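A single chain comes next, written as structure tokens; it is the form predicted alone.
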Amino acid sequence: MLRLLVSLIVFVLFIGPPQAQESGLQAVLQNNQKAVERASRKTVDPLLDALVASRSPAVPQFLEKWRAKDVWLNQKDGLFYYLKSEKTDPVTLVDIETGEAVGTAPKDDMKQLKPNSGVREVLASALVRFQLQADDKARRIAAVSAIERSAEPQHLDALRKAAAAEADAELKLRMDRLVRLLAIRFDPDPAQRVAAIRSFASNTAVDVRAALNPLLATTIVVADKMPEGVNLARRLTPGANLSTEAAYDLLVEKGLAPAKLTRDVRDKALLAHLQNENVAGIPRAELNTEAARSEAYALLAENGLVPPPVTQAEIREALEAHVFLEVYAESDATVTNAARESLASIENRVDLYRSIDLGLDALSLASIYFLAAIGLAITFGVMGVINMAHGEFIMIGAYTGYVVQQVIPDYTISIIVALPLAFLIAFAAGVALERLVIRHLVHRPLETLLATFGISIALQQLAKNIFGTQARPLTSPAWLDGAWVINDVISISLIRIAIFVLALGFLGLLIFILTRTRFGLEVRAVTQNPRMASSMGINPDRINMLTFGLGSGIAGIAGVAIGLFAKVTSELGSAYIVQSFMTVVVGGVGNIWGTLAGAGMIGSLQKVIEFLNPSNTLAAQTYMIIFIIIFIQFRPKGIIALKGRAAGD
């Protein structure tokens, strides 16, 4: 036992006990220090490999700092370390494990490691894999999304090791999907380039779009004869397919043709020849005329002097000596018809999406036209009024959720409180203007619409009065902040779907009213047949003083829905008055169905001429306003007319 235990102090004391450090990034660098002197493309690789093997969690930094030339080697110790300031004299040295000082040194004594571009190159691609394979998730992210933004050939490999032995299964579909768009650029195997592409032929994302596009990319090349092993996207006829000055000028460019003669290259030609005030016999000042300037070239050229211009006979013989080449920058044949073929597929699903997507924008507008319309649809349909004023309850109501910001911070709140109080204010305001003028103008269509119009001009002017000029905001809540993106192509924001559904229940709220209610059935009634309604015990006075109060809190509850997208101002409502009378007119007059159909049909219109417009708004609105005329040439009482007395009216 004691000779064992002698052995022991004996192993200790000279021999040293295991190295701790042994697997660490000190022990690895002090196990290659050659190749990390003297690093290169050839001996850089198994370093990278014995880095990788240590696990040691300081390699990455490393890397980094040896790819900036911030590493240094101690030529008394020989060991690597970092520096504190390189302008110090003694310098800092920092641990390249633990980034803690360890002491100083003279600076003679530290040696810069300087690796070449070609061994930073490939540190680089080195830093990506041990980004790739870090144990943080997080980091592993970051490398995806650096390669995603700046991708280079070397990322191609490390990505699909990493991909493959990724746990996440989020982050392994991205990191998948990355290597597919990476093979299509950099991976020398034109099988496993076509498999990618293939794979994406489905898929409309901007990204996969510019992977495919340059695979397509050409150049026109000119040769006397056809050339082989090219990638040939289609043989080019000057005169049919290319301009013959410009197959010419190509020919020039190649040096295969003469130029032609030029108006700059003829004029410097005649100063060059001039001599005692003549060129080639003429006098200079006869040379004022483009035709006196070509006949004295001419001459020179007779004379050798200058070059002859080139005939069109010559220009027309030249171009037949050669072909002239549309040819892929993509050299495998295969790859390109995988391209052409995968962005033909794609581009027919980007017009069904752009098809889709114009459907959701017409379906939107839509809505709001029908939010604005179905109040002036009741009252007109009712009491055959023709109101001017009934945007300005739609400001109304958009000024009333401005207000009820103003005093409710909280967004969601205020929009809730609003919409309710925008109705009442709005219904109050219609009964009033009821009362006051409408219903000493019953049957009077003239007075009443010059009268509403006066009364709009006044509610205008009282609101600028009240709120200025100046666009006052009416803010969404941030739940309908952003869009519902389905697609790179189909999106819609939160706000109209808000809109859509907002309408959709004011739509089911109307036909219960008007379908279930006793005041549903005496409005239908007064509609219908208002002598015979009045006869039956109903008050036609009264609905319609409630009709009209009821149109007009539905068109503030219209104004506070507009007002979270457009401009609040005193001209909201002229905005939207011109197309609410157009969807009543259009649908037909007193029919909520009709307006619904009025709504759909002049917001798909207007949404369709400005797609084939989109630089002229207002030849939008002309051309629907000239269809709209037309169509009611041919269906005077709109697309759902009044059924009944009244429909004769």
Partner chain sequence: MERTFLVRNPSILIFIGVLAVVTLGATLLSEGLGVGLLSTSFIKTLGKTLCLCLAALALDLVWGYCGILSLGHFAFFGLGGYMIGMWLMYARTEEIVSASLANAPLPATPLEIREAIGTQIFGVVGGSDIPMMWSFADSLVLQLLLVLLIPGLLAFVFGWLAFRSRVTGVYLSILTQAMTLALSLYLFQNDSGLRGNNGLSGLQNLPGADDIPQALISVWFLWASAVSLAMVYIISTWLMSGKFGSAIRAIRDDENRLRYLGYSVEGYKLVVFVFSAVITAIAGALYYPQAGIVNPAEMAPIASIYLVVWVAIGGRGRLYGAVIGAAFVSLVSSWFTGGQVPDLNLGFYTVKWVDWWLVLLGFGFVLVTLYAPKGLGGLVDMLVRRKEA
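Whichever C-alpha set is largest while still superposing within 1.5 Å between the two forms counts as the rigid core. Residue numbers count along the first chain shown, from 1. Please read all numbers here as calculations on a predicted model, not as lab measurements. First, how it differs from the form predicted together with its partner chain.
After superposition on the rigid core, the Cα of residue 540 moves by less than 2 Å between the two forms. The two forms, fitted on the rigid core, differ between the two forms by less than 2 Å at the CA of residue 434.
Residue 287 shows a C-alpha shift of 2 Å or greater between the two forms [criterion: core-superposed Cα displacement of 2 Å].
Next, give the form predicted together with its partner chain, keeping in mind that what was shown is the form predicted alone.
Partners and other molecules have been left off, which leaves just the chain.
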């Protein structure tokens, strides 16, 4: 009841005192028939006023139809109708007030109203005003959204009134915010604008920044003396914060100084004054240095044949005779000051969010590196063996995921199947590699590296032969699409979160295996002192085999994870292998925490360098590798160094 009362009052306030007697829509249109038929931007406003004054409930629909070119004039009776369908002939006429079919007419009698685009714009904005008042909340929301998309000055008042009357708390908040955004742009009262600007301090939303930034737009103004009454951003001094070149070019552009003599112009002038193979007495063949050409031009200028070139002194003089100013397009200094302050506080906040976002990015990259490198670190740590084919185990995992998806079309189930399957296949491949090759090369780490490299070449080419060279898709389930958006600056894709969780899970699992199980105990014993371990009844061959299998299996799982966001090709593994090596080397060999530290460091380093030099990810990798080479200088054994067999002493 109260709501009805309020909206009634607002309605009255909005429309103002009735200017005309309450009458039907058709009647108002008949009174203004010419204005309707030949509506223009100028004439449409009184008509709209009249329509509003009519208080006919059919007006909003009429405006919508009119805008959509769905209103027809029956030239026989001079009345306006909608048509049921324009395809039939005769057409069925629909009354514009009641919406009921009222008869038929031959199509030739009907004339379509085609308001021009200017009129349609005015209609749209008027419609929004109507919609803001609508009883239906959905329509009010639609109106607010429409204003958000494209705001116009006349929306401000309507919206302000609507906001005051809005009963729905959430929508009211949204309207209030929009009112302040519009006020920044359209409010005629500077105090209101400043208040609106101030109210957005530290607000990092994109639309706020979009509203504030244009206020600080500047143009460069050149004048012979300091002009009065401009909103000055700063004064430019040629040679200091404006290059003399640019300053002079500006003068030339504004016609305040003669153009400098370019080489092009000079050469054209020389050619124009070429007589008997001579220019000003200098033979053409001798004009083969810049100095000679300039001299020839100077001679022409002396004879008055060409304008003399602008000298440095003249340039200096011209620059000194003018002032160069950066002037705000917005004339009110209080507004620009407030905008500057608000933007500064927003920038601070944005910087903070960006660093958080960067941190999250780095974290997700680090978890990818961790997943890719941990298997390598385990085998390197326990067996002192570098497995160059590690990248190909990652590739095997990714292709496993792809093949499983071919068999099981449901993406969720296929991922759930693919993860353990990738582990098993890579585990089996790892065990085979250990038994067939690595076991026979014990204590020859460089030869192991070479042999595994041979495996790597062969596996890569095999994958190429089987799956072809083009990338294969490994599609993530729908619930992993999209991103977790925290605000306009911070967002992180769900796949990366999933990979982070996966990495975290493996970290926990590996720590559990290594510290809480018999196998882990034996692994640590073999790592620290293989001879002692074997004399205590531990079979180092078995431990080595299982360790290698475990390391390879994890690479397989990493392959599925990487395949979800990267393309599955035969080169997938080799793209990550060097980073994996780096992770192991930087982190320190044979230690899960070391690998974690290494992955964290390389991940964040890469992101920070990319942030500092966003245009160039290639250079970022270069700098990162250089950094790592230098880092090794100070910690040759990595961040977390181990003692024992793996430490190489």
